[in-house]
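For reference, the chain that follows is the form predicted on its own, supplied as structure tokens.
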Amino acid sequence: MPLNDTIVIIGLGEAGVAAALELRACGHEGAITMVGAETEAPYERPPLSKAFLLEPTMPPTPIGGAAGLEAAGIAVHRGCTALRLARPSKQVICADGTSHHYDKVLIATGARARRLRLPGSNDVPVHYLRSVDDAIALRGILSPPARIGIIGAGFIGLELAASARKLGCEVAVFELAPRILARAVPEDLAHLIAQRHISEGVNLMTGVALTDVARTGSALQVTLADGRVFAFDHLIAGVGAEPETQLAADAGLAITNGIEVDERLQTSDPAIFAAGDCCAFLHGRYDNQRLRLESWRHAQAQGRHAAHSMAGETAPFTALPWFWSDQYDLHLQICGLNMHKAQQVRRGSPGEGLILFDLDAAGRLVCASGLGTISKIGRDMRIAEMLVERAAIIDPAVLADSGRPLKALLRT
């Protein structure tokens, strides 16, 4: 393992910090420099749509802690945007005029909020959520009796809808797809989440197309394809995210819905690696398909793996995908991907906590999705994750029997 390479990490998010700290933990003694455009110390993003909005004095939750990075001898340059990767001279050129030499570089630039592309959307104020500055702006508008229109019923849109309702705002959510969370969440669980939003007073509309947004007097007006018109005090768009790939593209690296990396998270340039939301990687668990995943724990796991790869290790990245969301008191967890699903098994009920297990044609567990309060599903989902990790083969009748502890299945 090389212990003295000079390493530059571009990005101050979960993947970048995890990589920096893991390098030190595995014995790397060379210089580690982190550069990033944000002026805040590295912070966690998941609370921004939830607790950070609900508690107006809550500061950003630090990643690793500034003291942890400093104690590890990691130089952090905030407000320092990387403009160019000069590959021949192995330099990261930054907007403040500085340059940083590297032996290895990790691109961990994350993703940006996808902008609304509708007639009028550039002429009216539309809020997005990706950074702490975005969340601070949302704090300023989410107070009763504000009328909030949210475009997009993905995780961000729905988490913001739940927070806005808790704060007493009037909320409507518009979703183009026939149902909410269609890309990531099983239909039965998505239906339960939708019903909860409706019971909390959210005007949740699916299968609706927006034709334009406009300002009318002091209100912001949304027009649907069926002719209906809605007026709001504020609009928020949660229409997905786009990977930050411009730096890599300008350096001549391959881009396919993210920076292309191999199973070790290495790009076509052996000195350059990428991790987190910005990269599209090969995953052996899923037929070596190229995937790009947006998840707090996934970014953390990839950052750590990239550290070992930069240090010379050759193991492939095979971590199980894992997603979560909190809305009201509902906690959603998903481990694995159901792309090989041949059968689905239900365990529990909406009231006591519901877990859906997906099995492939050979009867192996490939995915588990749980919804309920954290106290009711948290323990079983930890066990479910271990079973999916092992691709365990379990009698569906046993899986469905909520009277039989899942923990016992770990021993079979």
Contents of the next structure:
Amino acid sequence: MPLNDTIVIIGLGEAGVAAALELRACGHEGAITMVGAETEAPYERPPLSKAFLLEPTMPPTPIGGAAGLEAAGIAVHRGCTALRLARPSKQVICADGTSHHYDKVLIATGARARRLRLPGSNDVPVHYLRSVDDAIALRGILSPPARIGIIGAGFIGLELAASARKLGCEVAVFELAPRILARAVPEDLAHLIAQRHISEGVNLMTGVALTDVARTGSALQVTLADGRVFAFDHLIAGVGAEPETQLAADAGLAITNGIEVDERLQTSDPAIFAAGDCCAFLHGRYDNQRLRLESWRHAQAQGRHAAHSMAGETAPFTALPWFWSDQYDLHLQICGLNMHKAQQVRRGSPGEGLILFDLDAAGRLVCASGLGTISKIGRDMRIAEMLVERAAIIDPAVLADSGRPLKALLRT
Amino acid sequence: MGETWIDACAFSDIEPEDVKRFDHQGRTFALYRTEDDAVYATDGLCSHEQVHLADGLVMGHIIECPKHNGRFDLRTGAAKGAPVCIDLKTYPTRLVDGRIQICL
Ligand SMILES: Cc1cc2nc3c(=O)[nH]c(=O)nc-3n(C[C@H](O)[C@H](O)[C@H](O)COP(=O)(O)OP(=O)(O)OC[C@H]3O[C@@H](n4cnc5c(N)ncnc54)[C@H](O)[C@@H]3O)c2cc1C
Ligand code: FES
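Form predicted on its own done; form predicted together with the partner chain now:
Everything in the complex follows now, all chains and molecules, and the chain you saw is the first one.
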């Protein structure tokens, strides 16, 4: 195992930090340098749409373990943007004029909020949410009686809607698709989430197209294709994220909705790896399909995996996709992917926590999605995850009976 | 300061390899019974986002937080890696006439 390579990690997010710590944990003794565009110490993004907005004095939540980077002999350069990868000389060239030689480099540059592209959207202020600075700006606008228009009912838009309602704002959400979260969440659960937003007073509109946004006096005006017009004090767009691929593209690496890497997270250049939101990887668990995921735990798992790959190990990345979202007191968790779903089994009920299990044609558990309070679904979802991990074949009647603890299934 | 033993619950209130929440004077604790019937007590809230660990899963000597699966050794309170890096406090326990007592 090459324990003495000089390693440069670009990006001080979940994937980058996890990779650096894992390299040291598995005995890497060579130099490790990290460069990150943000000046803030590495922080968790998930609270930014949730608790961070609700508690005005809450500091950013540091990424677990990041405080120990320097003590582990890792050089951390904050506020340092990597501009270019010079592949022939193996240098990372940064905006502050420094350059860093590498034997191996990890690109962990994450993603950025996709910009709204609508007539008028460049002429009016539109908020986005990706960074702590964005969240601080949102703190400044989310107070009653502000009228907040949210464009896009993805996870970030919906979490923002919940936070803005909790803070007492008037909230409308516009979604182009006929239902919310169509890609990621089973219909029954998405319906429950939508109902909850409506009962909390959100004006949630699905299947609506925006034609333009404009300023009229002090208000921002949104016009829909059906002719309806709405006025707001502030607009926030949650229209998805785009992988941060510029460095890799400029260096001539292949990009397909993310930096292309193989099942070890290596690019076509054997010295260059990528992990986290920025990469499109071949998933060893799903017939080597190319996937890009935007998920906190996944970014950590990929960072750790990239560390092992850079150290010369050959194992493919096979971690189960896992995601959560919090809206009001509703906690959503999804593990696995439902791409081979043949049958769905329901456990519980909306009131007591509802879990939907997807089984493939052979009866194997491939995905579980739970919605409820943490105390109602947390434990079962963790057990479900272990069962999905094993692709266990389980009697659907047992899964469906919420009176029968799932834990016993782990022993079989 | 003298230590106080507080009656928490019956030993039989906790299944083997499981956890139960115990609240006392505005604080919350997690009481564990292992597979081999040993009893332990830790702080009740995860050190990451303050979620009740009693809603989590006990596996061997590990308690896993239900929210993001942070893991702690329930015997020592030691955080076992990201996302949790702050250890839990632990408290001595004893069994008296089939009741669990915790020393605060
Ligand atoms: C508001 C919000 C809420 C979320 N909520 C959840 C949730 O509830 N559940 C969940 O599972 N996931 C959630 N996520 C997703 C999760 O946070 C991401 O998947 C995760 O942060 C990805 O980690 P990463 O390391 O790949 O990228 P990032 O965290 O984006 O880190 C990349 C870093 O690289 C830096 N960088 C980029 N380009 C350069 C360059 N050229 N030079 C130097 N540095 C550079 C960036 O500034 C950034 O700091 C949320 C995300 C957001 C924004
Ligand atoms: S709240 Fe326990 S791991 Fe996050």
